[in-house]
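A lone chain, given as structure tokens: the form predicted alone.
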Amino acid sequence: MDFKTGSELLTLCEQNNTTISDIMCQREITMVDATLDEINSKMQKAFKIMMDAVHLPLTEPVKSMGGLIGGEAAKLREMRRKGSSICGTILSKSITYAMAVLEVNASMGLIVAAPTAGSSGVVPGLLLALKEEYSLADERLIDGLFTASAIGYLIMRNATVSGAEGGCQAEVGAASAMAAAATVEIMGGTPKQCLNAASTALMNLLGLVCDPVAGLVESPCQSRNAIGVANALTCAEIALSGIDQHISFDEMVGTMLSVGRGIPYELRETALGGCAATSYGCEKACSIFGGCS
């Protein structure tokens, strides 16, 4: 059940008349020499950590290590409770939950890197919103996590998920692709539609730079996770409607890597350009770390 490309993954799904999540689960059983129960137990543990990270800042708001973020998720939840949200329930919840996870990460809490710490809010944010909106059983969400894992694995194998190597397109872009594919499978889409959604998600965030203020995974990382879930939801909707993606997932992964290599050094997690180089960014770096004249 091993596969190295999206094309190989689709072939396995077609040959076995099954889903991406099932193929990925079978691959894990083979690769780590474990039983189905053991693999499911590990994914259930990851799922629980994700859900805890979503809820913690909403009940116990925490400040980030750098002091740049903290309390944003609670404000978004309050806006929705007042009926003031302009995004609609599922998108509003997704944004809130994704930003909540970044608060946990930035305060040294426990999260699941999906695929990185800086993009850890996208997958759990969207999945929990789907769970609440459609009253989904945990088992369906865990299937979605296996699908997301397959997408993440392929991006890591054939490109990168490192902001230092490929910019934020490689972090939030990859997370958005993972969440989009997971959403499509959870909502009854085909494996091909899952890869269509993932390809579109990468396309939409192609070229996104990594420019953390003061070099901290706080700002603009938190709001980019919100964009990641919005992008994933949009791409899932497009794919589920039957609209094809002209550029294959495999080609899009290769394109993302090529574009990432072309992003200037200053815009790849060095905090030397972009948002980090604004007057606000420089002032914050000085106030946090000192040493400025």
Contents of the next structure:
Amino acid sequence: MDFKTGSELLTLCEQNNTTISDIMCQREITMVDATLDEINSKMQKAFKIMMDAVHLPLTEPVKSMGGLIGGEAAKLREMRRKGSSICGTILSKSITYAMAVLEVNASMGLIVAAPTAGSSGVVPGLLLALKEEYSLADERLIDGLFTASAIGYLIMRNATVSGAEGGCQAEVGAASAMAAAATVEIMGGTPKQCLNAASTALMNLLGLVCDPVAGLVESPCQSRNAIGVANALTCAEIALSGIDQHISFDEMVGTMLSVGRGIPYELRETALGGCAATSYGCEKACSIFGGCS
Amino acid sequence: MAFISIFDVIGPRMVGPSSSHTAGAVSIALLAKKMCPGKIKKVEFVLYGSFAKTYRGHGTDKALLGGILGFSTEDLRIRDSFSLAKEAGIEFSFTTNEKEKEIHPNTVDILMTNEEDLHLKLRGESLGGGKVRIAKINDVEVDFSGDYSTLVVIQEDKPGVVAHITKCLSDCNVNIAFMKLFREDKGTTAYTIVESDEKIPQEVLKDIKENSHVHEIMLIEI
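Given the form predicted alone above, produce the structure of the same protein in the form predicted together with its partner chain.
So here's everything in the complex, that chain up top.
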């Protein structure tokens, strides 16, 4: 069993009367010659690393290697604990957790790329917030990871998840689409609604450039992970309400790729434009890597 | 198109911060370590392109050395690889080459010397998302990923050697996924690279070595 597009995936879900996560597992079983137990145990390992990466900076904040970030997650949690969060609990938690993972990543900690290291906070950030807010069992969240992987696979196959190739819309945009679809499935939505949410998520971040300060995976990457979760939550809410998305997921994936190809070289992970080219960006590049007057 | 697994999307499990500059660097050096016979006493890294420009901020240097120490992408000891390499008595150096432009942006040359003073030089490229390829062995252009069990045979470019290799593999019931042949010049040294989905048994190496034109064999298990 295999599928190459979102529409083929939907057909398989309908024919088998099942979920996206189930179809993705069946695909892996037939194509990789692995058992469901093996796949599950591998995913549980990834899930554990993801959850550890969310929790670590809350208790042990560390500065990143480049020194641009560190301690943000603890600050956000403190604000929520004081009752002064303006985003409400689930969004506040999602933002906190997504940014936490980027702290771990930037300090050479252990993370799971999902789909990339630079966008590794979005999926685990939203999953943990959902778990806490809706008292969900880990198994439900792991199913969500399989749904997320189906979306990520289709974007990798039919477009790109590389910032150097497609900008941040390909990294955080893809992660956001993955998290949105996972959220819809976890919260009881249909496969069609999952793809609607993923399509909207890509649409909302379309054109987002990759412009890391000093070329490091720190800033603006960390706060872009926060917008990735906020966008995913928004798109899941829209899809679950029954609002249809008129542009199909497949077409949006193709559109993201063609927009990515149109993004100038300076804004595709080269650290030559955007935030990297601001006075702050130039100053940091000089102080970290030297070689400037 | 190569198959994309669930764990290519949710993965790799890795020490941050970058799948191409950190995880990919670990994987290249780990392949290098697996190919170098005996204990490595000295390793020299030459970094090109984006590796040369940003290796410190991405821990690419720690990652490369971690791979030489045998660590996987998810091994937190990578952070301490400098001190661990010193403890292990491995001499190491990093230099950059920013003049060479016609090269993949994330490229590293690794020159290893083992305790018997044998040298092995490799060129690796980090392709993104943690995927890598070995692009040169001892200045000869080759191409393999390390995603499969891989056999590298260094041989004289003579008739019958490749047939001998494939016969040995078939006698041991090894199914070849990919097989490629590279050489410096006609009649000189050639490299046969065999990639297989399943484990390649050690006894194949002994059989292949029986041919007098075979100089050396390396087996890289995943």
